[in-house]
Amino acid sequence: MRLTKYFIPVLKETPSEAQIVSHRYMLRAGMIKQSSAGIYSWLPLGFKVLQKIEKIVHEEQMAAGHIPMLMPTLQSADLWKESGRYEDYGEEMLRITDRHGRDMLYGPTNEELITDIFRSHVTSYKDLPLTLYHIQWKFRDEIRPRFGVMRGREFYMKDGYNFDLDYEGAMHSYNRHMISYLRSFERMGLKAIPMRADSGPIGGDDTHEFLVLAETGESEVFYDNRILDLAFGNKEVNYEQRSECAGLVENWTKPYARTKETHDETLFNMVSEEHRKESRAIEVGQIFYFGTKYSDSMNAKVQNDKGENVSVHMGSHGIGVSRLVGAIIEANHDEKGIIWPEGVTPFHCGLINLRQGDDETDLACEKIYTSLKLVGLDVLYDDRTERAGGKFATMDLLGLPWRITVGPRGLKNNVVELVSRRTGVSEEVSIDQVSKRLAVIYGLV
């Protein structure tokens, strides 16, 4: 993409408003606008990064063996009084009243409208185990929304919610989601910490949060830092192998990890004072187990292989779509700019002409702008007509992971500048090789 053709309206100055890094860099580099408090459109290049988030979600529920479906936004009120929850929940609901007289609601969550669709078209455990999940919008209307999509009122999520026979296969289940969200959040860059945790208003007995490490974390944790040497890498799962799930997720949950509310003062203390660490920490998902909470109120029942109609075990699963930009941000800055993970970046690498208009720079610009399409690599080339300068800043506030540079002194000797954004590490590719060279960094050859 020419950044001539392109909308990125970039921002010199930081708003006022913007009080943490991942507002600032984000309203700086034309990602989002607000629209209205903790509501925000999402421009051009913000949008690659929701999409590309997104993606990674998908992959790794689809995986893992989930299904997706699409739930609507607004939610009839009628379900949510069936279950008991329409009073509890609270303010942060946004409660609407159609022109018919009938209570709707802007959906917070989707608990209420999954068990009703489960039970209109199951009734057997031979369709069990099942685990639907969708990425949606939805609001709650915060009190006080701050930090841009960080505590928004308006914010894109994964919810999925398993259905299950007993309790084993409910954690079965529970074990599965856990392994799908450490690797996306693996792949897109973060080290995100399981963490036992309260279950607030969803309800159950069983709760994880996944927490990445920031200073501007609304969190209070606590941790074995020993877990943060854990990584999935390639290593394929078994999704269907319910002990190695099993395995796996208890290497993920023995070193101690909790959040505040779940903190344990003598437990903390068992673990040497090396590994002892506190810190601030943002919240990118969440997985529940419930039990049979809504399907007994709302009798989501299945017959089992004794005939007998049994109340399905069920959980639910969210992560932060939107969120996840942010955090990403935030663990991943420095004082130029943003500095994206390969996994989410919203253009593979940056292109920049150091002579626009003379013919000999133009020329080689243009060879290397086809050739890394050609090998499938989303580029961002700057052919605007400004000082060399103003398009370092550009490229460093948008924090493409790589950089290429074209000027007369480079191409005396038919070579290009590359350049790490995360490391700063500079080398000399020729003009031939340095397509090639970023298609292997990025695994497309």
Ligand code: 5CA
Contents of the next structure:
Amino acid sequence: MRLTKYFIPVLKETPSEAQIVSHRYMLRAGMIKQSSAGIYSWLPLGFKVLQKIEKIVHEEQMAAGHIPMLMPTLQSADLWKESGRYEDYGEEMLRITDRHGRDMLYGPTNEELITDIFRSHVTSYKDLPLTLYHIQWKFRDEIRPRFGVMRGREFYMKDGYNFDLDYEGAMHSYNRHMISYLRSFERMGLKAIPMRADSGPIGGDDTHEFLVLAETGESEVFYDNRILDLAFGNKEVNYEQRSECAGLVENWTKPYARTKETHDETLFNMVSEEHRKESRAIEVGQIFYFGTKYSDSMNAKVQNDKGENVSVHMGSHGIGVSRLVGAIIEANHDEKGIIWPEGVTPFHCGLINLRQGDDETDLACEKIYTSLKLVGLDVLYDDRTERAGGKFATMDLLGLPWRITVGPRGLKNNVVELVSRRTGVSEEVSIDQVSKRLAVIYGLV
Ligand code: 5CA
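To complete the pair, please output the form predicted together with this ligand; the form predicted alone was given just before.
To see the whole picture, the full complex is given below, headed by that same chain.
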């Protein structure tokens, strides 16, 4: 993409309304624009990151055997009256009346809708287990929307729902979700810690939140820092194997890690002092097992192998897809701007022409631009006739992991500069080699 043909409305000034760094950088880098309190337009650069995150979530969910679908944003109030949550949910629910006087609402979550779909079509244990999910906009009329996309009113969420015959089946679904979530966050360049938590208005017995450490986080957390050493890397998981999944979950939930709501000082003090940490953190996901809470109230039953009608065991599992964009920036930035992890970066690399309009540098840039595209890399070419300092500052703000700089001095020796945004380490690479070098870095060859 050529910057002169694209749309990144970069702001020179730091917007005064933004209190945290991710919000400031998202506005300055032209990723979002507020439309009203807690509601945003996603401008092209922000939208690109959102889509990258969404893609990772889809891939990891499908790898775990969960089935994608799409439910509407507007729901009829009838189902919520049936489950008893219409009154309970309170002012966070945006209630709407249609022209026929029917009560509608903008969905804050989808337990009722999915349970209705399930009970309309599934009647036998033979159709279980089943996990359906979607990624869809939600609305919660938060009293204090703030921090940009972190606490929005309209936000993009992945929510998945499992239906199992019994407790053991449902726990396996719970475990699959925990593992697939941890793997997703890892691919986004985040260290997310699963923490035993409170279930709040969703209800339920077992629940974990996934927290990313950040000073600006809204949650207070207590943890054993050895959990930060755990990682999946490239290891495959066999999601069908209950014991393998249970073992992984056991590993990830053994070290002490709790939010303030469930914190236990006595247990925490048993962790050796050098490993005991307190911090603030951002909640990027939560998983719940709630047994038969909704299947009882909404009559979602199946026939078991003895011919008896039994309520299905359910759980629901959410990832804050739009919040993640902010959380990733909170965890990956410096004083110059964003530093995108390679897994979610909007462009793989930036290309800076130090002397736009000069035949020789223009030609070299065109050559590199074409060869990057040929190997499958997405490049942002700053082809503006602006001074070098301005181009560097913009590129640093946008935070692409790699920057190629083309200038007359290097071209004398047929080389360009390749710089890592994260480490600042710079190397000279020949014009012919630079796309190959980046293709290797991104695992494309
Ligand atoms: N039904 C369950 C799971 S599907 C549910 O709604 N869980 S939740 O309330 O924990 O939301 C899931 C995730 O959505 C949260 O972990 C958080 O990352 C994100 N989220 C929740 N509220 C907001 C908000 N106001 N703005 C941005 N993201 C939010």
